[in-house]
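Take a look at this single chain in structure tokens; it is the form predicted on its own.
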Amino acid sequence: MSHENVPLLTELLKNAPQNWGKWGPDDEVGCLNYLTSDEVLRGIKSVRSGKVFTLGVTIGNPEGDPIWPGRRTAQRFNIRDRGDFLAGNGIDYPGGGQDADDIIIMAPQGSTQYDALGHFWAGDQIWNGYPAEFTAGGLKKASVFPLADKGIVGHAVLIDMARFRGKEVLGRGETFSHKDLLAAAEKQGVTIQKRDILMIRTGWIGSYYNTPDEIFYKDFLEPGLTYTPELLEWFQEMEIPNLSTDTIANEVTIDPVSGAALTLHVALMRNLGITLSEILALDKLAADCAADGQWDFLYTAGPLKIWNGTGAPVNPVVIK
């Protein structure tokens, strides 16, 4: 595939805003610094009914796991079960107890997950200006571990772009901007406030389970946010700590104007330090929000603490 006319992201974003150094030369959590105890308490104040929703997709689903093309789906294996005990090969527990045990082999980003801030970059530097060489053999800086160690808790707002446009799911490569988010928020009767965890439903992950793989992955092009300088300024001004969507890459896969891939991974994550969480199951939550009119809630997430990891699985929990 020729990329002859596609600009380098370093050139496209040469005047884009950065937060490098804002929280010191050693920072590894970026905009999660905005999630202070005050933001946690603001999230708690949004709890009204006590309804709980978990947002992780099933791992090892018999219907398949939605993953970025090229990654392998999770594989789970029993390493001990009733058969071992019937064959006399089980553990000889005092008292005669028996057990089942298993292992799982998976890409840490092969399910609902958080990206490390050092996961994706352009040029020679990752988040906060750390050399890209720090990724060799594992992320020495800006790995997923500091994000997981801090935890992500705050006030969240869900914007249902699919419902706003009258669709079950946005189309392949369908884009939207921050202006669309604001219009949808107004229609939903909710306000996106400074330091909100921003969640966007497109219907894309939900559609995976009733779409054959050969169609879902054909010329892979997800819907999502698309780059403009104004969008970056808005995210910067709003001090958004975390962007979460029901897509695999959190943005339109290929920018329709520049032709570059994953522009916002560089502009939002690498440059501004906004954490990205992806592959969220948002359909049930969105349906409930549409029914009761409450589109804001307490959001909590604890990714797995993987040392030097580029990402980690997570099962976010929201409480309305």
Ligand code: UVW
Contents of the next structure:
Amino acid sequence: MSHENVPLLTELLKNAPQNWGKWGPDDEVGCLNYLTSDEVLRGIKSVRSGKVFTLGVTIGNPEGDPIWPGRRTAQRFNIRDRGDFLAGNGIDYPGGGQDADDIIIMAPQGSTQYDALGHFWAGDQIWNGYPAEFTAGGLKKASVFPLADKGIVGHAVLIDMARFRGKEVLGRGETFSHKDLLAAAEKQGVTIQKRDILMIRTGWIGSYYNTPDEIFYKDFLEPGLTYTPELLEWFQEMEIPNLSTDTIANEVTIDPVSGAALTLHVALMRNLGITLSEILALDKLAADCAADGQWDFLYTAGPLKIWNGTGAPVNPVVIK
Ligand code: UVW
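Okay, that's the form predicted on its own, but what's the structure of the form predicted together with the named molecule?
Every component of the complex follows; first up is the chain already shown.
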């Protein structure tokens, strides 16, 4: 496919804000530095009823696993179970205990997951200016490990763009801006505050389970935020540590103006150091927020500690 008229992201974003060096030459967690103890306590203060929501999608769902095209869905196999014991092949545990055991083969980013800051880039450098060569054979810098080691805990706000637009799910390639987020927040009666973990519901992942694959993946084009210089300024000014959505890649797949793919992966993640978490199951949480009018809460997430990993599965937990 020809990309002749599509600008390079390095050109498009040449004057865009950048946080490289802001937290020192060795930083690997970027805007998660904003999540200080004060932010954890601010999150805790928003807990009112003790309701708990887990936001990971099922891995190995019989209805299918939503996944970025080209990645493989998870495969889980039993390697031992009752059958082995009946056949006399089980482990001879002293005391006669028996067990079932399994293995899973999956793309770490093939489910609800955190992107490493070094996962996506343009040009020759990844987050904080590390050379892109540092990704060879495993991320030597800005892998998912430091994010996982730190943990992500803070005050989160959920913006329900689908509900705001009166839809079950946003359309293919449907875009919205930070101004739309602010309008939706106003309608929901919540304020997006500085250093909030920003969560956005589009209805997209929920729709996966009742959409045939031929339609869901056809000319793959997710709805989402779209690039403007003002949007980047807003994220920078708001010191957003983590952007989290119920889509596979957190932004409109192809920018409708420039034609470039995954512009915000570069502008927000690689340049500003904003952590991206993706494929969240937000429908139940959003329904509860709509019912009780509370759209902010304590958010906690511990991605798996994968050494040199480009991303890691996670099952975020929020408490209202
Ligand atoms: C890509 O890597 C293309 O997307 P994601 O951030 O969803 O992993």
